[in-house]
Amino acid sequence: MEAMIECDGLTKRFGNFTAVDHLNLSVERGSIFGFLGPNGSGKSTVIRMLCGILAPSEGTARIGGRDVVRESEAVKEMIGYMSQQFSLYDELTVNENLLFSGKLYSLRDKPLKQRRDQLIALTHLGPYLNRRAGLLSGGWRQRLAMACALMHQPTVLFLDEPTAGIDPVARRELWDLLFEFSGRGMTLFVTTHYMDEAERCSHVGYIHMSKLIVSGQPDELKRLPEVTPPNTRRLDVTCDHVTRALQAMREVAGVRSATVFGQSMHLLVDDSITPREIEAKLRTVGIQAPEIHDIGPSLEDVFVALTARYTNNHTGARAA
């Protein structure tokens, strides 16, 4: 498959701090790559750079196989950029803001009125056109920005964290849009803290410290042998009072891990772990009749094992 965001090397240092370090990277067109990473570890830097926003300290990035320094300017035609925080204009209208956006990119007269008038039909802005952005929900605030993001008909969309703070009804259909728009052969690169938004990705990518960890299909990522290490298993333990089970599971030598999901556990634990041994400690602490079965892991269990692993990697690193 064509790539169409490159990173080679990719830096960016504030003084003595470095934000994202010597990231590389590769995003193939047409693809939805989820971004993710703890607060404050390079997630916003890096698509900053991506759009020429940021100069790199070091480090080369291209879109299209354009220099995003060296060609910013045709690298600006080609993307989109949908912030965290709604970037628009509150005092005037939905369609006022979408004319205005038109009008950046020096659209006019009938074409300006043309792609205003699809991107309505696309976002189902229509019923809100003559109302002030500022009194908009903030599901219907995030399709005007992506709308307005869209004017110029990027072949790169760039969005950081788009559902944040706005209602599941809202996050489901603003993602149905972003599936249409990955049909049509937009690239998508988004950044989400959800790993519900991350499972929907074609391609993901973890950044941690500053630092690419891993990046791939979820599917090749949760086979990695440090996500479920030999001799392990993965076992959905369903049972009454979960959290007096979650305590009891912690104490059994053999179960590596042990975390709530609803009402069922997910347990690491040893292969020498029978579920037999599982239901007799927890009729310990009263708990009759669980079910047990063997289950996959999900990307959370990918980040949080990696991530164990590189902290680990990095402290004894530094301490030696």
Contents of the next structure:
Amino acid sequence: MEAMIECDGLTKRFGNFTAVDHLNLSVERGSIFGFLGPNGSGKSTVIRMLCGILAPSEGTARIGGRDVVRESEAVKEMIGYMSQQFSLYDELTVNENLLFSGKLYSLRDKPLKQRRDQLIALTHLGPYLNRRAGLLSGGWRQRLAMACALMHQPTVLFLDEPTAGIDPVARRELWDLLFEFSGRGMTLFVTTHYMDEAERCSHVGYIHMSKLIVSGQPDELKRLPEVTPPNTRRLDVTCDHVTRALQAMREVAGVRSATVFGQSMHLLVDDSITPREIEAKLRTVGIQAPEIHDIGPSLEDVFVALTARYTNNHTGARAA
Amino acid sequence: MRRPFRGLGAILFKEFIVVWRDPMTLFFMFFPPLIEMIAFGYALDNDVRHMAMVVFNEDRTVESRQLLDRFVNTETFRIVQEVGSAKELGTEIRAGRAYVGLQIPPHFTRDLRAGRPARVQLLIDGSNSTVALQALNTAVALALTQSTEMLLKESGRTVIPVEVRPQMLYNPAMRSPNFFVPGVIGVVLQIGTTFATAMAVVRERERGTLEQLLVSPLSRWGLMLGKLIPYLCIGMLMALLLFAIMHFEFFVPIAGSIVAMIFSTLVYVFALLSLGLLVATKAVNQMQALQISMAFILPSVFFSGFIFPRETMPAIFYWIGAVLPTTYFIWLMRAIILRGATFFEYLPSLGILLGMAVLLFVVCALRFRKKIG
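What about the form predicted in complex with its partner chain, after the form predicted alone?
Let's see the whole complex now, leading with the same chain.
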């Protein structure tokens, strides 16, 4: 597969603070790359460098084979960018915002109107054409921001937390659109906080404390030996009084971690522990008939495990 | 191929709509300058007339009354009160009820007739120098005139030995508006323009739309010019309105070329708007943009020659004035509007103003690129 986005030792320092530390990354054409990490971990800084609006302190990045610093003009033609705040001109109507975005990329006359009509059809913005952008609700603002970012038919689209603060229906519809774009060969680079969104991506990367800890396909990552250490397995336990059950399970030797997931809990246990032992322990706190079955790790499990390992390695290194 | 003004059309399209739909900016561009023009135009008047005078006349003769009449006839003074003691004279001035106090001693007429110096005492409130100076000059001239007349009569000569015949060029009536209003236009145009471009750019940065623009292949020249042109149009509209007020309300005649006057204004407004763009590269938020823009106004009022002649200033203030666009604009306006200067006479100042405008614009475009990194 052809790499659409490539980062090689990409680094950004602000004074003494390193916001992005030697990031190496490759994103294939047509993939949906989910970029995850806590607030302040450097996600937006990476996007800004890739979009050519922030100069890297070190390292290089290429989009479609073009260097984002030296060939920024060519890169700008290729990319679309939808920022966190859905940056729109509130004084302009929906229609005017779309026309403006097209004009910025030198679209005019007939092609401009045609492209606008296509995007209106795609995003169902039709009824709001003459409404000021400032009067739209969150979900519609997001659609308009995306339509604006797509006016010039970019081959790579960057979305910085596109679903922050919008309702679940709009969120679902946005993802449907993203899959459609990806199917047509567009490369998508999406940052998000939502694990369920991460699960939908064809590739994910996780950044923590300015360093990319892991990247790859979700299934690959879940099979990483670091995520599920040798001689352990993951169990899902569904029972009454989950919180009381959680307390009890944490007292059992051989239970490495226990987390509540709604009506059930997820355990990481040594192979030596049998479902029978768990049932017995739960009975001592008055919980009867739990349902226990094996599960694979979720992406959250992957990130939790790898972050913990990274933190341990680093504090260990510092102590030594 | 690189197009230096790429995206200009898009920015103009957007900016004209935004300006039109943002009544607050339009209001602040038009309203304060208009008010200030009217206020400055009327208030900045050096022609002091009918200033309040109190009189303590101990003489009470025909001659002393004639002297008082002479004071009143200058139209500089008007008698508001006659008091009964020298002490009251001082009190009235201290209380601010009069600027001038005139005391005529009891032996005034006797001295006059006897050929001795007939002395009168004039008290002037020195706390307002303009008024004090005018009162002093008028009173001294009045006494000199009367003395000369009497000496002529005694000596039998019919004409005075030395006579100066002044002719006031370009402002024959010595009207203050003619001197001040062209300068006022320079100052109020600055009040109404610099902040507008500064705010327009900073607002985009605050809302995150600037980032969106930078991701596009828009050129910085296109962006800067696109931000500037709509406000240039509004600024020129404003200027024409101010010139109309100057001419039809304050009756300032336009002696020189109207085209030159308008072209100089265009260059001046362009320089001011570029200064606003430069402010935007420094300011963090709209409040700061406004404050920094306003900070440039005070030097323009004091060091541009608007009120005080630059030639008499300490060197440092003189040179501060030399780098202000307002200095050259006011000079140009006085040259073109009042003196009717010809092209080659005002060319040097226009050249400097033009250079400043271009320099400011280029510097802000270059600085702007750096701010991204």
